[in-house]
Amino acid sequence: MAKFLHPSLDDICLTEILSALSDPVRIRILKTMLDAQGCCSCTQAAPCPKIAKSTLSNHFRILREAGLIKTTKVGVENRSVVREQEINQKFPGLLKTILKFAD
């Protein structure tokens, strides 16, 4: 079984967050997850149903490694949630500001 690695709050850095959110698909994934206000599977948060699962998994990996989401295994499904409270603790208002100006 795959174990997901998540950076601690101390290891999350602004450059990694900005790099992860430089891709419009990842911004749309993050917006979808925030709107859902709970755990989402990769397919539930997909901004477009035509995205290949491998590509979608890569986007989620980048978001996870940047510290933006936390992923857990539930049965056969990977469920992710935005680490909004933790990000706001370290960088107050960052996500809200970025998403406000994103297309």
The other form holds:
There are 2 protein chains.
Amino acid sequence: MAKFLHPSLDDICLTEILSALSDPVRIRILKTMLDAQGCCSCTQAAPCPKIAKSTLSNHFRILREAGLIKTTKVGVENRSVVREQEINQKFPGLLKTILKFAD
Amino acid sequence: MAKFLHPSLDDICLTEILSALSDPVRIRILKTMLDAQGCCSCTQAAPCPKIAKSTLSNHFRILREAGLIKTTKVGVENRSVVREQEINQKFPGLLKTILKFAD
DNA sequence: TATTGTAGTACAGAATTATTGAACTATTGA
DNA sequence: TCAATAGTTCAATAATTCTGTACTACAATA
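The form predicted in complex with another copy of the chain, contrasted with the form predicted on its own above:
Below: every chain and molecule of the assembly, starting with the one above.
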């Protein structure tokens, strides 16, 4: 059974956040999740159907390990939310500023 | 003779900027250059002496190709400046917000 | 309780990217 | 002209990323 490791606020670092957001697929995923105003399954937040699901899974892992999203298993799905408030607490304005210029 | 290719403002894109800044070495270089309030040679802006000069050269190339710095050859040195105004024109507040949280 | 379908993870090999040392170019100064 | 300095380019190696296959976990249905 997969256990999701979410870093604590203290362990979230700028470099990993930028690294996670430096991929167009992942920034699109994050934007989709924020627009959805709540939880998203991996497939819902996927930017295109072409992408291999193992690759998609990996992108979610990177977002999770960077501390950008929180994932919980609900039935057969993994539902994720952006850890918006926590990120804003540690890096005020960062997410908003970056995502403003995405796409 | 090395010719430095600097992208035009139109060609600068968010993803490449984030990608360039997602490396702790490069973000340190950028911060050093901004603190120096002007041009810096590669060795001046280098974050540590241990790093191989070919690696350092590569980091500068990535910063340059992302549109973050402008490099000109002055005598034996390459002197670089952050393209602060141009970046601010295209992505207002981005650089400042990101660098505020660096280190 | 099997069986089938759905959602996603784990792993291993292929493809891509980063790092480094060595050789090179360009400029300066003795 | 010769040596020193500053950086680039190249090729080899090291490290990452991407993807297909096999797998687990849960749900629904017979």
